[in-house]
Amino acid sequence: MEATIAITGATGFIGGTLIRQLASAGCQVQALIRPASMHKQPINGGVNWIRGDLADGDSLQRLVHGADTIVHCAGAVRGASRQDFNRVNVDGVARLAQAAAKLKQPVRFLLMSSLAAREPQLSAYAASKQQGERMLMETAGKLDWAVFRPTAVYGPGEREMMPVLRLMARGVAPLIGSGNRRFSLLYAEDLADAVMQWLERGRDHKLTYELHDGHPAGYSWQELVETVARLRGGGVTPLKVPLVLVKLAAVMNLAAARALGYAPMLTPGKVREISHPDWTADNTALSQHTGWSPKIDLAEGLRRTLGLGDGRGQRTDDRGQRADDRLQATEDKGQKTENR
């Protein structure tokens, strides 16, 4: 693919996965990187790194100059206040879209949002993702744009879900509240492949797309636990955690974050997200417009992420095939990356 792609969030989990696919496809990649994140810069000769941030209009102009497409992966996932999220997830989108709209050549814009934007009442994060989508639509002008709303994305190097998945791989599954929730999942390489398909075929559709791993009804917590148990060749014991205790911990963590000045992950808003009953997604529109379909099912994705199963790289049936290899304990040896 001969194209010049400008990307933000390239040192994060999703962005890092994407630039590897872009570079391997022969794209010229221009990636924004904050000076404080230079140590996270992947070793990749196919990337032109632009120093700056989303608050710096000059660096954004350098980033988009000569680009055919802009892929905005950067985002704030931790924060103690609404402004902590809006600064990046709303204002950052606006500045980047404005920089793109000033270009003389036609350019496409893909915003990597989140399925949380579907439920903005749950948290400041979810509200900021929806507002960021609206900001793109309001400022894009004649840009050809699209919004991706992936569900929970996982894979080697991911940090939000990994602690829970590792506990499950070791035989313990923390279960918050009743566990009567359904959610979709998506392996990171499939998300990157969806971006590649959109780059090639997703033109003239100014739409918001949901993405998941091809399991249309999503998963229950019990189905996830059973899949891990099959892969590890042994049982996984549920550890029930009362929702009220998690809510209390979130309130205390938020108060400490505001007092000490750090960006918290566990907040009351995050607990409302976690306990929401329906995080299932629908792939139909994206598949119809681009021909994309996910390739990595849940069992294979977990095997790759956790080092479980037969280790031969073949796809595993997450509905019935029992893996017969031992658990290979894996620590996070990969590059520490920022999430989106």
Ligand SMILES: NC(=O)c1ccc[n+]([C@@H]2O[C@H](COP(=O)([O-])OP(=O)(O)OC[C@H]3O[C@@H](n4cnc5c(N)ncnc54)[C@H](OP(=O)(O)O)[C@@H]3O)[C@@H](O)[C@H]2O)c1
Given for the second form:
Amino acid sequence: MEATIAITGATGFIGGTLIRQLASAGCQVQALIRPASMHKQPINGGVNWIRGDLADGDSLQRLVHGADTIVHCAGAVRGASRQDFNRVNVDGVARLAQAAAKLKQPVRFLLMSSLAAREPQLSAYAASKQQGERMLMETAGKLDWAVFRPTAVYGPGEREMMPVLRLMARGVAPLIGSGNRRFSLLYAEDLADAVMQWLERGRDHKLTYELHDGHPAGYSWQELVETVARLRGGGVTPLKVPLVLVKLAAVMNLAAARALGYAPMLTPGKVREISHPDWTADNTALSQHTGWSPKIDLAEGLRRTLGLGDGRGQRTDDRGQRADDRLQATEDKGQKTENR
Ligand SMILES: NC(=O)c1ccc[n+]([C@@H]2O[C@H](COP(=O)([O-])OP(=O)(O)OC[C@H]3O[C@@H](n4cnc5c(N)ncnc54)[C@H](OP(=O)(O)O)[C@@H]3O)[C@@H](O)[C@H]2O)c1
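What about the form predicted in complex with this ligand, after the form predicted alone?
And the full complex, kicking off with our chain again.
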């Protein structure tokens, strides 16, 4: 593909998956990287790394210089206060969109938002993602923009859902509250593929697109557990965790994060997000405008993510043990990648 893409967030989970696809499609890639994250470069060679930060307008001007498309994947997914999220997810979008709007050449801008932006009342994260979208639309001027709202994204290297998925793969499925919820999921490489399709065919629509793996009406917790059980070739035992306990843990974690200065994942806002009854999504608009359709279903995505088999051809007595061995091997591999 003959394109010069400026990308942010390439040292993260989603941006890292995307930059590999961009590089193998032959795109010229210039990527923002924070100086402290130089060691996290997801690929060797072929990328023009621009040192900088979303808080630094000059580095953003250098990033977008000469680009025909900007793909903004950087974002704050953990935080102890509204400000932690807004600084990156709102002000960062505004600053990058301003840098793009100043360019003389016509430029396209894709913002990686989140399905959470649909429910801004739930958390500071969700509100910041919606406000970031608004910021782009207000600042865009003549930019040709689009917003992607992926549902929960998983795959190798993901960190937020992974602890729960690993527990399930070991045969224990924590169920928070009633479990009476439906949610969509999306495998990271399918999301990267959607970006590639938008780059090729998604011009001039200026729309917000929802993305998921194409499974109609999403999944229930039970369906997720059954899929993992099939893959590991053995049972998965539900472990009921009362919602009130998780809420309490979230309050304590937030207080500890504020006292000790770390960015927490489990907060009262995150618990409200987790307990929300409907995180199903609709792919129709993006498929119509770009021809994209997701290729990796849940079983295949979990198999790749957790290193599990398909549950067939294993002897009954050693099924659980074999799944544990493979999971350990995947974790060791993941750990090596994270340590690079
Ligand atoms: N993961 C999901 O399930 C999911 C679902 C829907 C939407 N999203 C959205 O997708 C985006 C990426 O998520 P992710 O899961 O890939 O997150 P991630 O792994 O935490 O990556 C975040 C990326 O943003 C960069 N970043 C953060 N603050 C920055 C700043 N001030 N200046 C420059 N770069 C900064 C990080 O750089 P460092 O490496 O230097 O920290 C990293 O590259 C986010 O906007 C998120 O809201 C994610």
